[in-house]
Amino acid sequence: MTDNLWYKNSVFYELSVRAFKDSNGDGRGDLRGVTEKLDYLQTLGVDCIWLMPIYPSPLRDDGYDIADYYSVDPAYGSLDDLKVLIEAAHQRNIRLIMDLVLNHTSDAHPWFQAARSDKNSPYRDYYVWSDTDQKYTDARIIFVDTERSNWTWDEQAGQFFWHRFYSTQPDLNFANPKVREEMFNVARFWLDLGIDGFRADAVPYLFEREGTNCENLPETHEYLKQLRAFMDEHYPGRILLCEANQWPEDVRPYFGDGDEFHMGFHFPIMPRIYMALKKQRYEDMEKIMRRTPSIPENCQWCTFLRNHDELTLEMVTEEERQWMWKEYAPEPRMKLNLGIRRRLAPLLDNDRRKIELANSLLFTLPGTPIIYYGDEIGMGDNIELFDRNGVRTPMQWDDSPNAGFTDATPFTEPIQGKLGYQNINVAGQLNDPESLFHALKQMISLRKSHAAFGGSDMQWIQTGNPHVAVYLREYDGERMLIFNNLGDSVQQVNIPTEYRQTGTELFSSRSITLGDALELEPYSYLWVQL
């Protein structure tokens, strides 16, 4: 496993670990539990494994307010518990990545805990202080649900401190070179443990600076590259990840000379997809995209349709928001800040060829694409459930009691219901070959086997019709036309001449002949190298 340019042509699964399978009956999955489900994510098809947080952690934001930097979660199992994942996943050719939450620490944490204890602690500064909440108005507030300010007054600290996400994770000072200096020794810990590399947590928020809107600033850019250069240097081939939900030109800094980031989340295709999909037209995809510029030839994209948080809203205009909540969370429940709680299937009303449709635009679209862990199969949500726990439900594996998940009372209970586990799961998808698992199976195994997919080029075709996304994806002499019919009708294109050829059609490996025009059947598409 020594190409260091993997991730370009890979595919991802995120998992939570909590979620995925319990292997000691205590009704929460554990990391046995994910070596144990190894073979099923190979015969799928994933490269790497993307685990949630698995820190210790009081679990007020799902282990990203992380108690200890140097341990795994007794809840989860041990380290020793970890090398053995890690271990078995290399052995199957499967990468493995970690969270890196850098920004901030659970107020649990014994250096917040000495920090606001005593005003002389050495940690003290490990945090950001004021006597006032006054300092750095021009920064936003994220979780506009829950909190009402940046700051928050800390009786026995005897001042507020910054925090960008919940009052319960205190913001790290990374104008402190201890902090930047702790956080490299946390990185090579777990790098030394064998992970492949870290999947770096709302990075554009790590140094604050008055006057600004404490995002994006040099000062940040400055240290993560500090922090690639140490992974180059002393792990190569091991890869950051980034997560900044932001506009394309503005994660555009954070590859740097393809010396920052080798990847990074494209947030605003997200949304767009499924807009696309509700009007039945390409327009907003190619508008993005064609907004989105060119990255260093070493660096990557990350696409996905869903993910563990709620499907954000952040990146679309005001209107557009007020749009897809009514079209997809037409029940208050269903919102959650900037965004929709609710899992694939659900939002695409359970429609088979939507799905489909979705994971056709995911897997052939610049970049790596990520699947969320249960999406293979079409789970549900439940929308009842506190935050975004609806859609971090037990993995449904089978029609047994508590979905084959756990055979104690598992830690929240499986999906009930059409999209419930006796209705969804693993076992009866795997044995049979028209399931919604062995269709993304295929696309998998499509997408890896051709390198067009792996790179960042892409040229929209126009056909005439608004309702067909048609692109080119073109790397190293090989050519794909790809065509994706967005109406619920039948759809005619015209072929531009010069894709007037033969080519094959990957799903049946059959030649086709592409002529003037093309009728497609309704939310259908087709790959076609030519």
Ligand code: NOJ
Contents of the next structure:
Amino acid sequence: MTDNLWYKNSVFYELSVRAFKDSNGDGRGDLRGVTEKLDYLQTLGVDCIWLMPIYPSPLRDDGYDIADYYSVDPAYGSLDDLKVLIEAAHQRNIRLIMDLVLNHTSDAHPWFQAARSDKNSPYRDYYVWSDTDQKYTDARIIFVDTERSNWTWDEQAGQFFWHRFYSTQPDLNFANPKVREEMFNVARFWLDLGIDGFRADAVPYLFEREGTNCENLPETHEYLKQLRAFMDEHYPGRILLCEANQWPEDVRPYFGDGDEFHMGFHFPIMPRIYMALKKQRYEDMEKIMRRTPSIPENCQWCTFLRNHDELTLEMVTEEERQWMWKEYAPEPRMKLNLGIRRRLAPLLDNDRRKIELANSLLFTLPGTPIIYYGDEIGMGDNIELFDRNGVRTPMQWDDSPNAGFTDATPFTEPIQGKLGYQNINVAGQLNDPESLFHALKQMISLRKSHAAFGGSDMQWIQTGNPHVAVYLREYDGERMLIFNNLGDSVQQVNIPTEYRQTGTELFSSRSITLGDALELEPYSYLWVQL
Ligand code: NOJ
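Now show me the form predicted together with ligand NOJ; what you just gave was the form predicted alone.
Let us now look at the entire complex, which starts with that chain.
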């Protein structure tokens, strides 16, 4: 694997800078805090950190509403702090990507301020205006809990402006070449600073066109390809990760012929992992993976169990959504938009076996896994907090007051109770070889030391048992047979003749002889190298 394909066999880690570690005693996490904790991330085995937005922002959408694309919010530190972080990460062989929010700015951005206050301003056309709110009516509303329309009337401008997210996040007008150029400049700025790439936010929505749902338009792909070509030419080895919450066949074009995105999130597999665990059957996972087209050799899917948003249920049927809500969001506060605002451990009843099994799936399905900060120790959440803040609480470092996150009053209280910092924290788990942290550390290390996991294809193996997901991962001359028992009871699988052979079970590094049948403990998993 050449180094420019590093992302294919890596483990990513997403973190909120504000919630990770406070280094200067103001109660908010910062870039220096992240630098202080790099050794921890290295111990875990992380190859690439994805920083949630650190740009100056009024925080109406936690930084996804950017007021200045060229600096760091002073609360998080300075550009120099970021340089130091990048350097220190690189010394540890850890890369760093950040959010690139192309689709919209904050309404506090000077471009929007100029645009709304003067019809003749060159910035007016940076945004999408209309005298009526009856344009692009086929575009769906994303934040259904708060927004009634994708158009909002602006008193000052005397027109409606277009926005796919909060009304405080006006969409940029990508039909304007100036806007397209601005975003190249933004990318160049951060790449010159040393960043290893971008998680490109909300890319399906860049362009609008009447008579369409304004998603995944050809002109959007054309622009993204230009961005990729620009990066390949000037910054080879840096990556673009695509956030398109779409069906696999609609994400596929974002890989192009290997000339658009390097990576793309696989949104639909995520809720199906939870469905599989609850139904104790793997069929939904199998169906969506069979529906997943193959992708070019230099591309990679990105898989995740949780992230900073609600557990999104956009990529399921209405019936499945209702079922997921019933099973995983029994309290009304747990629901948010089309999803569930809970973290991994509470979703899985804090059952260590289920949490490990979910991770076994995450680490063995095609795609580069992303861990959401705190889920490696099984941190809790707080569904009472506004919007998605309940899954963005202070990292639980130890059991001292404020979870070892800060010496000051934290921006928000760390989680209390059973999954709170008194019980679940990094210090405790580092000291306990039996902890979830150590189990995941081992998974990460096994995953990275075997080429078989870096490919993007898989083969489902029929064993006559609907409760056990069995599949073959094969790549670069290596073959890995994976067993995941989703059942809460002992399950037996029949081994097809061609796999009746002696291999190595990776977790114990013991030799294992696969006969005609195999028995698996409840919620257990087995990774066998053939
Ligand atoms: C997707 C991000 O993950 C989410 O947090 C944000 O609210 C929207 N894009 C809008 O930027």
